[in-house]
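Here you get one chain, nothing else, as structure tokens; it is the form predicted alone.
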Amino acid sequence: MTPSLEQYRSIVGDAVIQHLMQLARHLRGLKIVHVNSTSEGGGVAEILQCLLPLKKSLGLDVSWEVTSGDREFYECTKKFHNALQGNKVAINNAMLSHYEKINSINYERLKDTLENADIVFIHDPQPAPLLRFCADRKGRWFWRCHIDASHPYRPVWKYLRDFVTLYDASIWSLPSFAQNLPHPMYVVPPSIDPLSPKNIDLDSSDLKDVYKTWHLDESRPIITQISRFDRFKDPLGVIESYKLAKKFSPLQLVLAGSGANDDPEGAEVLEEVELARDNDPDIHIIVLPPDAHRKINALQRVSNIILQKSLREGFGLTVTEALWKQKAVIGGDTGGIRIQVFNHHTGFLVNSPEGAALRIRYLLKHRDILENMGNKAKEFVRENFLITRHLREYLTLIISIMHNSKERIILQA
């Protein structure tokens, strides 16, 4: 059952709820549309699954459209993703033409909805060209980039920039990610929903089922990374960190995640992870369906330490989820992890498997520090990274763009 806005009052306070209602009154009657490339799997879909019901509970007319594509299309957009995160990738003209053709087909299917919307949010590169086809648009369009584009591979960014400059505004997760564009640019970090199945409190039976289902030993520490099987998440580096730390302390490692419809590389990376496991019975590689939210919740809660040893990271919602569950996080010193993990306060930032292993050993040896970090972590998320803050900033920027604000507005948590 989808939570109502009133259910968040006890978590965030009366003032936050009243402010949301105040903002929403200015937007009633507008048609708002979100467009992305997948309905499940990955952080964008998860955020939209939570955000849209809350907008509707405020009386807003909001809808969510999902574009489609074939394997060649998703191979191209995966290259875009890797290139925006700094990899040098070759994308030939035939692949780019196919990318534009698929977007043209998607536009024809969504034409009536997009042309008649007052506000359109287009998420990430997959549907970025849709605006170019919309000659008779009625409303204002935002391009929302969830990727760490701080140091993109320039030839690819130059190609995508031609589509993105057409938008009325763009939204980025961190100021450092934003590229120079000739329109207002907003900064809105992502968020989690504390009342979603992935974040609600669980009873002891849920936790016991996790131990039983995946043959985990309750008597030994568990370190866990939950993410897509993606090279930028560095699962091989996580395995190396575990092997180094295990020399000094008995450990179990959980690598759990699901695939996404728009990520064709997942199966290949999973094979590499299985090979690196090298038949170690204490490395548990768990492939979950995209809707296994309660299982992910339980895995995080039974873990002593959560890792997110990413090499590049747009934000890292799994970090936010872990912090909310009062877990210290050892994360890669990159992207959105940097604004969530603070050394000696909510966890540790690391740059190598050796560094991660050292911090694992330290936290397992100093359990009082581990507990104190967890307590700080939950309050930090409550103040900065819950869905109600995210919703407030989206409503605020819509009001800004509808009133033709000439200023560049930086909205920070």
Ligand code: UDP
Given for the second form:
Amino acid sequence: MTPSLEQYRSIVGDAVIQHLMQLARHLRGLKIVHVNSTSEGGGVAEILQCLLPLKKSLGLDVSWEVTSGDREFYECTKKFHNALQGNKVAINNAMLSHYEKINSINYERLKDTLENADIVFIHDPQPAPLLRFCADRKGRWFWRCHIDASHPYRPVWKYLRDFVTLYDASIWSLPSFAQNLPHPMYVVPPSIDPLSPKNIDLDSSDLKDVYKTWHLDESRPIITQISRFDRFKDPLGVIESYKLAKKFSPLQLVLAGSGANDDPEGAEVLEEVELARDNDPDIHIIVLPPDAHRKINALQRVSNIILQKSLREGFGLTVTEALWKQKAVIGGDTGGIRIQVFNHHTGFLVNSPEGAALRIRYLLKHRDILENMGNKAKEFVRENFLITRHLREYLTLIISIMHNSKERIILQA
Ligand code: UDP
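Can you swap the form predicted alone for the form predicted in complex with uridine-5'-diphosphate (UDP)?
In what comes next, the whole complex appears, and the chain from above leads the way.
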């Protein structure tokens, strides 16, 4: 069941709820549309699944459209993704034409909605060209980039930039990701929903089920990484870290993930992971359906330490989810993980499997420190990375762009 706005009050306090209601009053009657390329799998879908109901519960007229594509299209957009995160990729003109053609088909399907919207949020590169087809636009369009684009592969960025330039504004997760563009650029880090099945408190029977389903041993520590099977998430590095740490203490590793509809590389990476597992019965590779939110919640809760050993990371919602569950996180020293994991406070940042193994050993040996970090972690997320803060920033942006940031906006109590 969708949580109501009132249910957030006890988690974030009266002032936060009051502020959201004040902001929303100024936006009633506007048509707001979000567009992305997948309804499940990955962080963007995760956020939209939570954000939309909350906006609706504030009385806003908001909808979510998902574009479609074929294998060739997703192969191209995955290359874009990898290129924005710094990989040199080869993309030929035929792929680019196909990318644009699929966008024109999606545009025809979504034309009425997009042309009549007052505010449009286009997420990531997959649907970025939609605006080019919209000759008759009524509303203001934001391009929302969730990717670590701080050091993009230039030829690909140069191509995408032509589409992105057309937008009224762009939104980035970290200041260092923002590229030089001729429009206002905003920084809005992502967030988690504390009341979603992924994050809600569970009772002990859910946790027992997890031990039973995947034959996990309650008496030995568990370290876990939840991620799509993607090379930037470094699952092989996680296995290496586990193997090094296991030489010193008994340990189990859970690597759980699913594919996203718009990610064609997953199967290949999963094969590499299976190979690296090398039949170790204490490495649990768990492939989940995309809606296994409660199961992921429980896996995170039964873990002693959460790893997110990414080599590049737009934000890392899995980190936020873990911190909210009072888990210290050992994370790759990159992108959005850096604004969530603070050494000795909410976990440790690492740059190698050796570094990760060292920190695993340290935390398992100092359980009081581990617990202390977990407690800090939850409060840190409450202050910074809950969906209510995210929503407040989106609403403020909409108000600001509707008023061209010129007028003073008087909020009435
Ligand atoms: N996730 C999931 N099932 C999986 C793997 C991941 O539901 O098998 C969720 C995960 O809990 C998180 C999101 O997908 O909410 C991943 O977001 P993140 O920002 O960590 O990474 P992305 O996949 O967007 O790169």
